[in-house]
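Read the single chain below, which is given as structure tokens and is the form predicted on its own.
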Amino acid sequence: MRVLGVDPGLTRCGVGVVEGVAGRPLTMLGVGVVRTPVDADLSHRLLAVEQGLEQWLDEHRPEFVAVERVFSQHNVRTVMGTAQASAVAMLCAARRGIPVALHTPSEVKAAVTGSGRAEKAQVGAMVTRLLRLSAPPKPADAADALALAICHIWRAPAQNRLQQAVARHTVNATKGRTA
């Protein structure tokens, strides 16, 4: 399975492709930041990480794009830059054809340091650990995009089992109301 994960910014817009299964050695294919202009108009910024994230897209073909879920911060305009960034990632990938799946900070920091609340040094610590990286990727906009893939990558066959039991559910249901 080979991921793009995508930590959504429109400053930093962190970029990292991981390629395996889980129980088995990752593979990090690249990683990196799209990056726009503080100064420049909004219209302008969201179409730098467009054109940023469709060069990942077309350089390493992935089969997922994992998404941070905006969560609510206390800076609004912070949120509003970062929901419009998801929303781009979001809208490239469908573009495409590409399942998104998005996961909140927290699931991202469980799964990779097996706590919710781990500091940004731990999920760049393991992130490095786990893709055997000889340093942490920089800046932590880096990393968390790691981050992101690989808890995708682990946390996927568990979702899609889950979802294939809720859907038998629902079959098995829906046949016993009309027998």
Contents of the next structure:
Protein chains: 2
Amino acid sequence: MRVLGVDPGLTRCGVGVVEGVAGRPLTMLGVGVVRTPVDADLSHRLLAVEQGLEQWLDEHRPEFVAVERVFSQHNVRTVMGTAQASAVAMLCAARRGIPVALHTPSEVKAAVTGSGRAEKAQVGAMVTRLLRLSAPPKPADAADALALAICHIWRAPAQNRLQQAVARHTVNATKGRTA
Amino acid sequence: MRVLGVDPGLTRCGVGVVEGVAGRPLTMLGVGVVRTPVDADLSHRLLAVEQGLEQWLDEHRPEFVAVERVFSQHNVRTVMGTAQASAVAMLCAARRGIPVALHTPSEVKAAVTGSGRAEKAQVGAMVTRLLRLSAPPKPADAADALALAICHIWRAPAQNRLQQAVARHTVNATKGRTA
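Now show the form predicted together with a further copy of the same chain, given that the preceding structure was the form predicted on its own.
Below: every chain and molecule of the assembly, starting with the one above.
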């Protein structure tokens, strides 16, 4: 399973590609940041995010895109830009028919550190260990994108099993009715 | 000057095309709503908004796109969707090299009714009168999109004059230095 994690942002949009399955060592295929100029027009910043993400999608052809779910925070101005950058990421994936999963920051932290309230440094340290890197990826947005991809790989089996269970239940219920 | 106004939203994204110049009667070239299913995946809703807006851009080839500037409101869930739909609108315009202008709801209300705190019905009534329509466009999102386009046409001359003045001042300042 190859996953592109996206930590959305206008100034720095973190991107990280991880391949693997739950229960096996994971491999980092790429990590980086799409940056846009702070003084540029908002529409041009969104276009630059799109162009940057398209390059990552072209190069790595992920099967899933995991995007951080944006919540309203204290800084309303920042959260708007984050929501808009996340929209661009979801749009790029949907256009290619790639499924998009949203994970909350606490889900991601809990997945990689065991605690939904872990500090940034702890997330960076665990990403470094889990992907067997020589140093934590910088900036933090890049490390967060990798953590999102890892979270998705580890959470996906449970979701798949749930979906399978629901599908089986539906089949059995249908059988019950037709019997 | 042909302007596409966009009142962004996921469930209903209002669109309206107005042509004209300040001080002359305006003409409505089209009005409508791009809708996306409430129960669809967010990434697919954004894709549907993109596809809908692309059709409007293809058909009307506007010179400007005017989008409502999104602020944080009481309903955080709604404002996120609005911010994300507005990102799609800005992105579609930027991709085509069409300039995007953002206008606040109170700027739009003040432009068409004279008061930044006008009610929805008053905006609808003025849009109907200014575009010489037989009835107010429905739903309100469609009327708001037309109001955005009108606002842009009427505000633009002042902005252009300001930009011209700044340009002249810069030229004179440069002359002063070289003299």
